[in-house]
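We begin with a single chain expressed as structure tokens, specifically the form predicted alone.
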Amino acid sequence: MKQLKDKVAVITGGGSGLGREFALCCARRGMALVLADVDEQGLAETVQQVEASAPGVQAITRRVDVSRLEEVQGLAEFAKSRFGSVHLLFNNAGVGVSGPVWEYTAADWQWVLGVNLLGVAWGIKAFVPIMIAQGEGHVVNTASAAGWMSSAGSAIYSASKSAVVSISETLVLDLKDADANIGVTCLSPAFFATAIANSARNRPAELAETAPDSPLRRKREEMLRYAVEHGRLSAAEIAEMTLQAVEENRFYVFPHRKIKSLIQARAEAAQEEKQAFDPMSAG
């Protein structure tokens, strides 16, 4: 989708981090914005920044829990009723927990998979039919380097992001089957400064954390926080790379170039069929 001016972008997770930077990038290109998040204060702050950086751009918000199909469908109806169409969808909302696989609770699995996996599935289900009917559109799914390789303490997050990669690749093939003029981009960044390490702030009460406060869990949480805080790329840089990929209709986006060499090393480990690949040891 080369021309984005005067188009409509819908962004989940728009209340902070990468979602906020997507909003700012789209606003600078003259797009109208529909921002969704469970964090209403964060949404208001994003709108303030959009208005300051791109006066005149329309930006509306809606509280949405992307794990709930009916709320994502409501978002699609809200966007279409306000602007008449939706051209660019960012399935971006994401959360995470850390710890060894055997310590995760049922609530951990339900929360993370609900947001990271079902949020993408419901976004596609609600918005792609609109795009097909109007004859154009583009979907950006935020995956992760964790979708291509696994590290200790990241089982649920990696599982969810691996699924996003698979869904994204399959979506391209399904759209080709349907002869639909819809682009897809799968974004797979590594660590960068964002609020993912503090995502529990928006965790619903009915899925509250009850896992034991174990040394392994604390170790992995501390390592994640350090990695996020010391990321070499900013969310703004990653957002701009992603928008450029949309304009060039590119599917794979790996902002951190080293990730592709690690993916290759993982493939080589699979060829050897001996040891599970450890990206931290290969790093």
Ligand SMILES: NC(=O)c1ccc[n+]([C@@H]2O[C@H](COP(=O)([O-])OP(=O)(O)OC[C@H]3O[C@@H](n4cnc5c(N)ncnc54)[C@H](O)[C@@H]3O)[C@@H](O)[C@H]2O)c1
Second form
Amino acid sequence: MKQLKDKVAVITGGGSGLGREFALCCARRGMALVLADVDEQGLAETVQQVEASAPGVQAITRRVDVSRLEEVQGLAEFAKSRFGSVHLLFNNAGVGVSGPVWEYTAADWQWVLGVNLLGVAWGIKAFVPIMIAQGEGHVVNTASAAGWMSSAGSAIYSASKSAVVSISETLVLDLKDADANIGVTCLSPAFFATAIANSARNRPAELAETAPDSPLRRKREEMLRYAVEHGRLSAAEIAEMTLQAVEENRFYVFPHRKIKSLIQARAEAAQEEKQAFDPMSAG
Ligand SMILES: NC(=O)c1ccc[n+]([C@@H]2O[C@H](COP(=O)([O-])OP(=O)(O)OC[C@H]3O[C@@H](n4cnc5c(N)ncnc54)[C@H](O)[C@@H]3O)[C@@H](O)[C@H]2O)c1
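With the form predicted alone in hand, show me what the form predicted in complex with this ligand looks like.
Below, the chain from earlier opens the complete complex, with every other chain and molecule after it.
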């Protein structure tokens, strides 16, 4: 979608981190914004920053839990009733939990898959028909490098992000089948500094049950926190790279160059049919 000015963007997870930076990038391009999150205070802070950096841009907010289809459908109706159309959707809200696979609780699985996987599915279900009907649109799905390779302690997160890669690729094929003029971008960053290591701050009470503290779990949580804090690119840089991919209608976005060589190394390991690929020891 070459021309973004005066178009409408919907951003989930718009109250923090990458979602906030997507909002600022879209606002600077003169887009109207619909920001959704479970964190209403975070949404208000994003709006303040948008107003400061792009005065006059329209930004509205709504509390939405993306794991709930009816709330995402409500978001689509809200956006349409306010702005008449939706051109660019960022399925970006995401959470994570660390630990060995056998220790996760049922609630861990339901929470992370609900937000990261079903949140993307519901976004596509609620918004793509609007885009098809209006004859244009673009969907950005925030996957992760974790969608392409697996690290110890990240089973649920990796499973959810592999699914996002797969859903995104399939979406392109289905849109082609339907002869629809809708672009798709699948964003797969490695670690970058945001509040993702504190995802549990917005975990719903009904899915609060997590595994008791264990040395393995603590080790992986500490590694995640360190990796996120020391990310080589900023959320702002990644958001800008993604907006450029939207403007150039590119599907794959790997902001961290090293990830592509790791994906290749993983493909080679599969080709050899030997040991499971470990990105942490791949150099
Ligand atoms: N930070 C990283 O290192 C990294 C790396 C790869 C991919 N990602 C992905 O980037 C995306 C953005 O995460 P971030 O790093 O900005 O983290 P973040 O925690 O700063 O932002 C995530 C936002 O999602 C919101 N959210 C959580 N549950 C929600 C729900 N049920 N409904 C609606 N909103 C919800 C949170 O309130 C928060 O505002 C996520 O999909 C994440 O998996 C992050």
